[in-house]
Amino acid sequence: MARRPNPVAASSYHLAGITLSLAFLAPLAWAFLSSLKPAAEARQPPLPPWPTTGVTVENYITLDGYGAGFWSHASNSLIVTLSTVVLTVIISVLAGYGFSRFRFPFKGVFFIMILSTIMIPFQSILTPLFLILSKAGLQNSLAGLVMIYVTLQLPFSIFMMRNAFDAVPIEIEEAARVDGASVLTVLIRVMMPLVAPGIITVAIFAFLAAWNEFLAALIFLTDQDKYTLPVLIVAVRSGRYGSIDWGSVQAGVTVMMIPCVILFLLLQRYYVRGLTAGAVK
């Protein structure tokens, strides 16, 4: 006979959930009814978030008129994340089916190697990092950050496609040897769609990282044009004359979250199995 679920238990669970739920979605409403204020009215006390004298949109127009606009600024940070999720993808299901299905001399040792830089802090490696990039003629260029955030994203998307990969059975792919199929076709046509969350799963993590990432951005570039979005919120915050531009920056901070909230959305499902992946075997 089943048994019949608890309704006080039940009743308890979506409770707690809706409660964390708001308490996850609060801030990012918050900074968008704020960005709504008008500019005096931004910089009056926070309470209470939404406007009471109007809704406007002027903030997101003085947000336009910092730097060399905000659809230039966006346009760099599109290009480099962009850049970034495509090499990191690429490089790490190369790497990660390398580490998990062929041998090879010091494999493991390769493997905690690549690993162990992320426990190096990037900050303790600017310096080395700058020296590099302006000796090969890539400092103050969106190709030269692209490769910063492809290097420090790689360890553990490489350590994540290994994973996917090891959850895969070696079955499926001796069946497709068998049946003549090459190396670079097993990998593209059978093995690729069987660990598309893991893929995923890499895609979200590159995306989000190079998408919000400020330190370098801030050190690497040096031309005010090529400043990606980060820098540029940063750049409204001192404001002018040194007065902080609330209701803009509220503005800069609801269009950045925007993509971030809108990618995780469409994804999560893949983004979940993706990071369980090779967790049972």
Contents of the next structure:
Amino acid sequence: MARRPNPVAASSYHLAGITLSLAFLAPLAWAFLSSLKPAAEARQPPLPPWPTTGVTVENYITLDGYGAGFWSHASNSLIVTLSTVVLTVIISVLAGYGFSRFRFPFKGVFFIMILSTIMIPFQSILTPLFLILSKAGLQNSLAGLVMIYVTLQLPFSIFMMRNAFDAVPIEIEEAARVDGASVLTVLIRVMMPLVAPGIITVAIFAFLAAWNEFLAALIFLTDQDKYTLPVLIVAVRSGRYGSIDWGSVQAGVTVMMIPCVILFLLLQRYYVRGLTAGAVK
Amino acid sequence: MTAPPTPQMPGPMIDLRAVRKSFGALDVVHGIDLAINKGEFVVFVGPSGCGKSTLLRMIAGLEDVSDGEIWIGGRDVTDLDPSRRGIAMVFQSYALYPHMSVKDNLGFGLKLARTPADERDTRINRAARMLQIDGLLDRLPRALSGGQRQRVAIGRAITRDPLLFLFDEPLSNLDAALRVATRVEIARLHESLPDTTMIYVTHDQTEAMTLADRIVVLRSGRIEQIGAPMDLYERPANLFVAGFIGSPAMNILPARTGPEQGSLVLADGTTVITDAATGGPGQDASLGIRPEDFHVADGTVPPLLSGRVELVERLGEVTLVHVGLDVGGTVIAKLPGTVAPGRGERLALAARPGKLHVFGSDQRALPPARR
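Given the form predicted alone, corresponding form predicted in complex with its partner chain:
The complete assembly is shown below, putting the previous chain first.
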């Protein structure tokens, strides 16, 4: 017999859930509300968080006035981010499939080596990376930045994809081979749909990491026109003539959040499935 | 894509020539030679780890061959990719494509072979009707029961109209009732596809006995015996086959050869006369008697063995009587269901000399003596 839920337990459960949600949503709401404050009010101490002297979009207009214009920097960010996502997915799917299904010498060693690079603090290799990119003529270019992001993203992504492929029973692949499929056909038509949650997780991670990355972008991009959005916002923060334009900073933060939120809302279903794939066999 | 092998070739459909498989230093298949004719239903049977599945997977191309050659339909396919061998395989775990409907599962191989859509549909529908899954074509595999999934897996193999059909323990994941029903269906399938060669791997001797035209008994990567089911049952070549085919297993008693041709001396000195050519006296031998070949000695024939009843299992149509023998050891006698000796009772068992199996010191069956 199904037990009727205890009303006290149920309401405290919901209360806790609502409180936690509010705690996580509050900063987002705060940033959005502050971005609507007029410039004079935005410089005041931030309480209350909502605008009291009228609502304005002037911060968004000011934001567009910085650097090469907001859309120019947004497209830098988009180019870097989408390239990172596409390259990361392609390489990690192939590598994950290889590590999961093929036998080759030193497989375990290679895998551990790739994984162990996660432990190296990125900041500690900035200098060598800078030198390498300079030598390769990729310093101060979006392509160079994409290569850095992909490299940083790969260890986790390959690990993720190997687990996703491991979770697919080998017989399914063998059945496809016997059915007449080549290795590539098996990968594209049989395996890819089955590891889609893993691919989506890898793509979301790569997107968020590349979209929000600041330090590498700041260091490797010297030409202001090439700044990605996080660097632009810091430039905004530093302000013109020494004054900090908090309103425009909050406007930048708000705009930057939008793609992340949309992406997450669209794909969260797969995201959770991908993270747990391979955890339980 | 190469053209499928032509069916009108001379010689066997499948020819294994000294096929070996080793994983590192471990040899799992030791030089198997085997020819299988077109349309034959051959069952590989043996205990787990005997190499039967490995052998099947080598024929399918899913496992590399360490040494030797595999010929299918007159072609050397030893190094050919599984996709180009013109075979179909049914896996123990069904291995359906989870993201495709039943219809797409059935048609995947045809689609890869670029079969025109209308012919594809015809073949899918024919296979679906044959297996009574035509009402399920739009479902995904996860919405099917175990038995339905196995039918789809078999259907996927049928639609491709292969020359060679491989089954890797296809019934192991089904419950007992479904296993019997599906076994009958596979037997019917074989009858309705007389030109299709089938190889079936199982550890279940009932499946082997009921389905096979020929059984190949394997142990530790070697063929122990090849033959028609009743051949193996009536004339097992060695102790292993004798113990493996038949249920309950054949009773084996240690003995020594006696002074006369065909005579065996048991541990307590009892002499048993058999039809076998026992050779010289004093050699180690084994006497084998199937439980169903025993009957209760009724005084008209001298008893062969006697002892005390230790356990009685009444199965209805038969009674299994476990008898602790006076010569030592226990035998199981399969007696009519009407016989029900009490526990502890003395029982004398007899068997016709022609039903006695004799194995030499090398565990091989001794041939019958010429009279």
